[in-house]
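Listed next as structure tokens is one chain, alone, in the form predicted on its own.
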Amino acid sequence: MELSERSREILRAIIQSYISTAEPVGSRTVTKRYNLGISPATVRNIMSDLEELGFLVQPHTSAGRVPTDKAYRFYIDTMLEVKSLPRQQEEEILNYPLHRGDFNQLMQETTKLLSALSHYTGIVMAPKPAETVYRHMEFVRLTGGRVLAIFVSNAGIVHNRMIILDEDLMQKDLERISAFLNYEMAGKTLREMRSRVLQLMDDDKNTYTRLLMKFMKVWQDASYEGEVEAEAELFVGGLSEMFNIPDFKDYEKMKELFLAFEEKHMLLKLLDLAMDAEGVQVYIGSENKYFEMQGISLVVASYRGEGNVVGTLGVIGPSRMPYNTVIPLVDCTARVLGRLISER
């Protein structure tokens, strides 16, 4: 939408003022804080026009105006000047003691880092099982026909599943399956492994049939065919930070937010979309069907590992968050996490 230069200046002033104070902005505030060279009466007229266009709302008759989600989208797309990350904050990210051993701990610590630096809630979507490249597979015989299936990724992520077989395979049989998988399947994703197994069964039934049929039985009983499309795990840190923000003093607003995290599949769908996008993405709640919450924004970026995009991370906070500082924070954290995963 085209706005005159004066309207853009006033809209920018109102948004920046509201980001700083969380208080409705009146015409006198605009003229006092920002040297626009126009009278309060002129500002009031333009604010009224912006309200009619859907950029502003007036909470109370005597109050000033507050920006709408439409205003934030216009601001982000056409007026935002993203700053470079301050050197001190960049060093905090680079020197943050992110755990290099346990993968889940690394994910959780990353959410805490995002929360600590942004003062909002940090989120990380771990790599999906289907997109994870595996380096080691093992099947361990337990009692009562039970088998523990263990898959270890190149990044050190461990997926395991307890399975029950109709026939009681001996450990040496399971070791043969494990050895075959580690020789033939290492470096492949779960989806690629399944395709490769089916191909080998067709190519050389005499050599592979008995071994592969046992493996496919293990695969089926472990429900890995369903696992291929399973949701990724979502890590959340600093949710309590929201209690310190004026926008979330309302009980109903906090309840809505907590419910959104409990029903995390919708949030995961949104984060999944961000994996296909370049750079940092900003999602304003009321704009999208996956995380439709008035007054909430997500700033997210994908992170890479093993040469590919494997997950997303970001910050959830009020729509009036300072995007010019949050965007470079999310971008830098994504690059650091990607480097750590690749180093593993």
Contents of the next structure:
Protein chains: 2
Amino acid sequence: MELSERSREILRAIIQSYISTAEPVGSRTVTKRYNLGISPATVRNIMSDLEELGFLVQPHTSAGRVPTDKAYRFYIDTMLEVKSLPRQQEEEILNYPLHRGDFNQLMQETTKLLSALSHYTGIVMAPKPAETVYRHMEFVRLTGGRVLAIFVSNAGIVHNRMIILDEDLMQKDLERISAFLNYEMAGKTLREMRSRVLQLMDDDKNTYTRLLMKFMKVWQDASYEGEVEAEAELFVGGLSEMFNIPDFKDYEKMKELFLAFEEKHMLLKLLDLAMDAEGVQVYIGSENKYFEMQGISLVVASYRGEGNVVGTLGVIGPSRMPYNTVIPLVDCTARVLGRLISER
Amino acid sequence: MELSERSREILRAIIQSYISTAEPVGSRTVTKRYNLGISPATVRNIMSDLEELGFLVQPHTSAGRVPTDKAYRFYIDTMLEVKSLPRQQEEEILNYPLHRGDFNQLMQETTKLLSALSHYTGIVMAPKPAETVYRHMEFVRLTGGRVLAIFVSNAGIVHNRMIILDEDLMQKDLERISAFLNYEMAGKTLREMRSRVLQLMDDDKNTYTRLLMKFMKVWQDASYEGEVEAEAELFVGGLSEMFNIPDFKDYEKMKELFLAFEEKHMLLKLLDLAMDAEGVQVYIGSENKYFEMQGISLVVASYRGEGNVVGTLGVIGPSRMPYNTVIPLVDCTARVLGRLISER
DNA sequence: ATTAGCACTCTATAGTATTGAGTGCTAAGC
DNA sequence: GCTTAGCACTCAATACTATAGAGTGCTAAT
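Moving from the form predicted on its own, what structure would you give for the form predicted in complex with the DNA?
The next block holds the full complex; its first chain is the one shown before.
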């Protein structure tokens, strides 16, 4: 699959034109807007070749051509020049009032920031309990044998679960358990605690370990089918931006899209993939099996909290998005969020 | 504005017909589907009267007539027979797995329940910090002079805020403050605490009260323009149901609707109104100034936690919704949620 | 190899005719 | 005096036709 320099140049012109206008690109348009010293007829021949190679398609015979997912992938991998974020946008990110309220609000505000700057929909996957390093744990006794377990990370993330006990423990007992847990488990993730508790279980089965096991079980049950991924929370912001995108002017398409958003499960799986990858990832159209959708792409980056990757965030929009500006935007936001979480 | 028995009967027929078909109702339809022993011509005369009174409008001359907001209001106030919830639906509410996860998830699941049963969009306003009675308060020291304040209600609601201090307190100090706060303030709402703290301030300005003041200030700043209402969190579920409603088959209408949903502020104000009212409230179209939208209505009820009204929930859908089934549904869900919060 | 020229295709748009649902009015009937 | 049959009228929705325009693919000349 060798592509001549000129073919590449024309493919780039078509993609760029389509990204900015959302209109199928004809041979005349290419020669006019990007004067390559070449006639429309020549361009037509090359476009025909590109179509045969699977880079372009025609919506119908008498229309221009439109880039395929394969074309976008090629474009991003081999000829995209990612600009550095303009000073003004960087300012905007830094000045955005993300700090208000609690951690959930921070997540929500971040989606809005992503959305506001990209004009697409912003998504943020919150840190997962199983992967979060906790600093402080606390059991609070409520009425009726209910105990609330509260876990606090150094970043101020608060996770909690209700546990219903058969026996009624006093707050004093719970405080002793909390103290034990803080002594034994501080600096561990939930996942690590789980295996440590299982170890302790072997040694002796006292009230402490029984409560802890119960607690672990409740936590696990609450996650979808015991899958750790599902524990993560997904925040979405700027959904209404989708209505401004000409690609999605179709009612049925829109319906499909919103259904997919409500089924957050799949989106989470996809975001989870990006946890392991370095830098900004781009998922184009049906490239991934979790959120395949004709014409829709995601730009995703992981963010760090105190050194470790703890979550991912990104932007979801049409495949024909201006990657050269969206990519640095997502990148910068991820770094700012990371800094905010690890602050000072 | 006296309405004869027959006029009322016809108005009811028109409203019911429109609710079930979403098609403008003509005089022939009325006589056919609800045989009232009356000719279409007579019905036409009466319909003309009803239009003059503001109960009906014609989309265009050669169409049937459609009920106005005024008509729905009249219908709900004077001739709606609210069925009791069918056994099967009640079962479904009781069996819905609402208990999983933390309090936020409970809220989110409740919106899904409302949506699933009504086939419209479900909304739940979470309990507001200012109105929540707290059982347990805790300050956790994080790195860099940051302190996380965690407040737990008896129902297991957890609210938290980050505070950044100039001085660096030890966790020991914070524990003493927590103990003091728990002793002095347990069983109070945040609003009540605030005024109590202000009282204490007058007596002496020690580290405790300074921290408390700082904390109160942070909390207040985080809420929108200091308005207490804005502190509340709003959960929305089943947005995609909107796409199945023939009334909203218009793209522009949909866009407007989703914009309104993202601006949660107004919706919250409206839900706040229903806090004070007893029973199920219905807001029709442009009746309320916070969420006026042509053709959209809300059915809202407040729910209780341990005796007090703590929040509201409801359903948002087209004005032509089957109120006789939606009202008991919202009512029942509110009661179930209340029981779940106050559980045992 | 490139390109000008041309026939061909197909969508989008505008214009026109037709249909049918529904109304308002009038005059006759009970 | 209320009710109703009859009829002319209105207007959206639908189908059909004509036209314009953008773009292609092919061929022959450069």
